[in-house]
Structure formats: C-alpha cells, structure tokens
Amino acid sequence: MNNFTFYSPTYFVFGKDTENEAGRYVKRFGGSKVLIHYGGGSVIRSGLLDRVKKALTNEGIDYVELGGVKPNPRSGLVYEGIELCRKEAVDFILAVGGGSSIDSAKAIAAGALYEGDFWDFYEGKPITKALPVGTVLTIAAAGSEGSGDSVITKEEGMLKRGAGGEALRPVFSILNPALTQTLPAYQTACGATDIMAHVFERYFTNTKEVEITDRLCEAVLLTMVKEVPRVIEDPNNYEARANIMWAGMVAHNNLVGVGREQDWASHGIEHELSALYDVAHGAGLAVIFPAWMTYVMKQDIIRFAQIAVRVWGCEMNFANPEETAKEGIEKLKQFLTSIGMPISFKELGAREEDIPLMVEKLGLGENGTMGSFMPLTAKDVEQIYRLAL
C-alpha cells in the first residue's frame, strides 16, 4: 500500500424529506446569499425546487437562481453563473440536481473567486479556493456530492475536461433516496454504470498488497449487482435506492481508492464520446469499459481473474486464469445489457469514422500516454475504440 492522505469533510444528511433542511445547513456553513443552481424539468415539476426555496426562506436566507444545466454541463452557463455570483455578492452555491448540476456549481464556485478564466483549472491549474458548495442530490451516479472533482464541456471545440481540488468538496450534501424514485429506468442504469466505473478505475491498479481497498471496491460492486435489478423491476424500492445512493458516494469520495495507484484512462476515453455525441456518461462508460478491459487484461491477468471470482461468481481456472478473466468481462457485459445499457458503438449511435477525431481531441500526440494501469498511447486508444465497435 502506498502512502496517502485522506480528507473528506462533507457533512452528509441522508434520508426521507431531508431536502426540507437545506436552509438550516446553508446557515450552519455560513451562507447568507445563495445561488441555487439546477437543471430544470423534474426538479421544478416535482416541487423539489420550491421546497428548497421555502427551506431557505424559513431561515431568512436570500437567494438568486440559475437553471438550465444540461447533461455534460457546458462552459457557457458556468461563465453566466460566475458573473451572477459577482453581481449579486453570492457567498454560497447550492446545487439541486445530479452530477451535472453539482459539477457546474463547483466550476462556478472556483471561477467566482478567480480573476482569470475558470477554464484554466480544467487545463491543470490547481484550485486553492472556491465558494462553499452544498448539494441536494437527485440521482445516484457521479459521486460529485462527496468528491472534489468536476467535469465541464468547453463549447468551443466541445472539449470535455476535469478539474479537482479539496476546495471543491461540498461542505454538505443532502441525500434523499426517495428523490430518485421517479427516474426513468435508463437514467437509473446510466447512474449505476457510472458508480461501477468509478470503482473499476481504482480497482485496476499496479499497487500491491491493497486487500482492504480491494474488498471495499468489491463490496460496492456486489451491492450494485444486487440492487440495480431490484430498482429496475420496482422503481419505488426505497431500500434498494438507498443502498445505491450511498454506494455512489462511497465509490467516488476516494475511500475505496486510497493508498493505491489509480487509472482513469477509461473516463478520459469516454469523455470524447459524450462530448461528441452528447450521450449519457454512464452509457458511454458501458461501451468503453469492457473494451478497455479486453485490451489491457494481460497487464495483470490475476487481478482480472480475482474480480471475476469475487464479484461475478466465476470459478477460478488455476491452469488458465486468462479464461477466468475473460469470463468475468463477459459477465460484466451481460449485466450491463440486462439493465438496458449499450455495450457497442452501434447501440450508442457512435460512428467508426469519428474515431480519428476522438483520438486527436485527447491530445496525446505521438509520445503522450494516458492511464496508469497500462499507459495508453494514441494508437492504443484507437484500438480500444475499435474493440467497442
């Protein structure tokens, strides 16, 4: 196990009707003028936005609103939010929605206190300060409610990039599993796939002797394998929704990733898919991850065989562990298909002729690489895209 530091200061408020406490927690963490940042649609139709506003009003907290966040959140709205925060002297941002709203809120929070272009942070500049962010979560997926990460798409060139820093971790997050019960099955499955992908990015590591985090990763994956089919069958299963919602947070606040090298190539490869085709991030990951696994499997056959046995229930073939590893990848594909996820370019609506463009936009050039488990060149990435056809 590698040396590590772990700091996760977010205050979690979990359970039914907890969105009605939003005002109390904004006040607790020093907010007096709030930007409520959200997408639209169900947040408004369900009455959630009105309940959050009432909670703020009950505590005497002023607020302004900025809706319109889209899946794969865009830079244009971030710029608009930064300008609004400065104009209205906002001192706290409350994201109401899923990972897209939270990621956009984090970008605004960092940009509002920065004299330059917020996009600098998405090109590698460290984030050292940001306005405090709170969240009211409506979909279990990105894990942004507990992480210091944010992903934004720059509309000029449609570049999808990530930024991160401890300053971006939400100060509080309200998690009411009942708010996810109205989600369509496809969105639920996309979110679940994203959660599993966050675990995979950490599980496939070259670091040795990490049994504790291996087992934590496997526990999250086993929970998803059990609970996702239950909510697909019965969207109102609160207990299954609760387990999935907490799994989403655990999967990405880095509890399951400390002390080990992490990969993250698959997320980068997928970002070009969702930036180009505007598909759901989870759906793109369902296509990319099995292809990535197939391509890099021989880097550590035993690790792939281990997850096949511990998560997918395969029997270890000690004479030929590669067969066990392949069986595990096939079991993953079967699971993704069973919950309604695409596992190929064709199902996703992606085109073979766009592969060179996606590879180029990654910016690896001739000598660059991405990922840590098996560093990938541009040619490697092209082969992974082609395996996904």
Ligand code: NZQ
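On a predicted model such as this, the values are computed, not experimentally measured, just so you know. Positions refer to the first chain, counted from 1. Between two forms, the rigid core is defined as the largest C-alpha subset superposing within 1.5 Å. Shifts are known only where both forms have a C-alpha. Compared with the form predicted together with the ligand:
Where the rigid core is used as the reference frame, a consecutive stretch of 3+ residues with C-alpha displacements of 2 Å or more between these two forms occurs only at 363-367.
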The other form holds:
Amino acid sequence: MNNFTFYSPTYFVFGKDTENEAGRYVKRFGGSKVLIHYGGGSVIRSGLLDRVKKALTNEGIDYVELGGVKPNPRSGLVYEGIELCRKEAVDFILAVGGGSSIDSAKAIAAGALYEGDFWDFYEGKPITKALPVGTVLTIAAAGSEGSGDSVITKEEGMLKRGAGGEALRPVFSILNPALTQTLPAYQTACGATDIMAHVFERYFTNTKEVEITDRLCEAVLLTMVKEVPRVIEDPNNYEARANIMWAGMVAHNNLVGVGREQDWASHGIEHELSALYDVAHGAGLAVIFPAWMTYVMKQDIIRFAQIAVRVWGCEMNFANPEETAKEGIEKLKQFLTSIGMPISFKELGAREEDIPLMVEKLGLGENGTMGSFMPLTAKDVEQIYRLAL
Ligand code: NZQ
Ligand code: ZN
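Can I have the other form now, the form predicted together with the ligand, not the form predicted on its own?
Once more the chain from above appears, this time first in line as the rest of the complex follows.
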C-alpha cells in the first residue's frame, strides 16, 4: 500500500426530510448571505427549492438565487455567479441539485475569491481558497457532494476540464434519498454507471497489497449490482435509493481509493464524448468502460479475473484466467444494457468521423499519456474509441 493522507471533512446529513435543516447547517458553518445555485428546474417542479428557501428564512438567513445550470455545466454561468456573489457580498454557496449544480457552485466559490479568470484553475492552477459550499443532493451519481473536484465545460471550444482541491470539499451535504425518487429511469441509470465507474477508476491499479480498498471497492460494486435493478423496477423504493445514494458518496470521496495508484483515463476519454455531444456523463462512461477494459485487460489478467469472480459471480478458470476476465467484461455489458445504458457509439449517437477531433482535444498529461494502470497515448485512446463503435 502506498503512503497517503486522507481528510474528508464534509458533514453529512442523511435521511428523510433532511432538506428542511438546510438553514440550520448554513448557520452552523458560518453563512449569513447565501447564493442558492440550481439546475434547469427539477428542484422547482418538485417543490424542493421552496422548502430550502423556507429553511433558510426560518433561520433568518438572507439569500439570492441563480438557476439554470445545465448538465455538463458551462463556464458562462460560472462567470455570472461570480459577479453575483461579489455584488451581493455572498459568503456561502448552497447547491441544490446534482453534480452539475454542485460543480458549478464550487467553480463560483473558488472564482469569487480569485482576481484572475476562474478558468485558470481548470488549466492546473492550484485552488487554495474558496467560499464555503453546502449541498442538497438530488441525484446519486457524480459524488461531488463529498469530493474536492469540480468539472466545468468552457463554451469556447467546448473544453471539459476538472479542477480539484481541499478547499472545494463541501462543508456539509444533505442527502435525502427520497429526493431521488423523481428521477427518470435513464438518469438513475446514468448516475449508477458513474458511481460504478468511480470505483473502477480506483480498482484497476498496479499497486500491490491493497486488500482493504479492493474489498471496499467490491462492496460498493456488489451493492450497485443488487440495488440498481430494484430502483429501475420500482423508482419509489426508498431503501434501495438510500443504499445507492450512500454508495455514490463512498465511491468518490476517496475512501475506497487511498493508498493505491488510480487510473482515471476512462473519465478523460469520456469527457470528450460529453463535451462534443452533450450526452450524460454516465452514459458516456457506459460506452467507454467496457472498451477500455478490453483494451487494457492484458496489463493484469488476474485483477480482471478477480473482479469477474468477486463481483460478477463468474467461476475462475484456472487454466485460462483470461477467459474469466473476458466473461466479467461481458457481464458488465449485460448489466449496463439491462439498466438501459448504451454500450456503443451507435447507441449513444456518437460518430466514427468525430474520433480524430476527440483524440486531438484529449487532455493528455505532460508526458503525452493519460491513465496509470496502462498509460495510454493518443493512438491507444483512438483504438479504444474504435473498440466502442
Ligand atoms: O437541471 P435539473 O432540472 O435539476 O435536471 C437534472 C439534469 O437534467 C436532473 N435531475 C437531477 N436531480 C433530479 C433530476 N430530475 C428529476 N428529479 C431529480 N431528483 O438530472 C439531470 C442530470 O443532473 P446532473 O447534475 O448533470 O447529474 P450528475 O450528478 O450526474 O452530474 C454530472 C456532472 O458531474 C460531473 C460530470 O462530468 C457532469 O458534468 N462529474 C463531477 C465529478 C466531481 N465533481 O467530483 C466527478 C464525476 O466523475 C463527474 O465527472
Ligand atoms: Zn464520473
């Protein structure tokens, strides 16, 4: 196991009706003038926004609001939010919604305290300070409620890039699984795929002797395999929603990833799909992950056979573990299809002729590769896109 530090100071408030406590927690974490930041209207239609406003008013907390965050949140609204925060002397940002609203809130939080262009952070400048951010989560997916990351798309050139730093971890996150019951099945499945992908990015590692995090990763995946079909069948299944919601947090606050090298190439490869076609991040991952796995499997057949046995219930073929590894990838594809996810460019609506453009825009590292399980060159990524056709 590698050396690591782990600091995850978010205060989680989990369960039914917990959104009504939003005001209490804003106060507890020092907010007196709040920017409520939300998406395209689901929180208005569900009545959640009104409940959150009431919770703030009950505690005598003043607020302004900015809605309109799009899935794959854009830089334009971030600039608007930064201006608004300065004009209104906002000292706390409350994101009400999914990963997109939370990520946009984090970008505003960092940008509001920075004199330069907030996009600098998404080009690698370290984030050292940000306004405090709280969240009321409405979809189990990105894990942004417990992570120090934010992903924003710059309209100019449709560049989708991530930034990160401890200052971006939400100070509190309110997780009421019942709020996710209004999600369409497709969004539920996209979120579930993203959660599983966050585990895969950590599971496929070259670090040895990481039994504890291997087993934690497998626990999250087994939970998803059990609970996702239950919510697809019955969207109002609170208990299954609750398990998925906590799995989404656990999958990405890095508890299951410490002490091991992590990969993250598939996320980078996917970001080009969601930037170009504006598809849901989870749907893009459903297309990319099986192709990536097929391409890199030979790097460590035993690890792929291990997940096939422990998560997908395959029988170990000791004479030919590669067969077991392949069977595991097939089972993943079947699972994704069964919950309504696309697993090919064709099903996603992506085009073969756009592959060169996506390869050109890839956010490769300084050494010209991405990922660490098997460092991929642009040529490798092109082959992965082609495997996904
Ligand atoms: O905008 P509204 O009207 O709220 O509708 C949203 C949106 O259309 C809808 N929705 C959310 N909760 C709902 C609901 N509809 C009905 N009932 C509810 N309870 O669902 C749609 C998707 O919302 P979004 O916030 O985009 O979803 P998600 O949480 O999957 O976030 C995706 C974004 O997160 C980034 C992705 O790249 C993508 O931009 N990621 C952020 C990460 C992080 N910050 O740590 C890590 C992830 O890997 C990911 O890259
Ligand atoms: Zn993701």
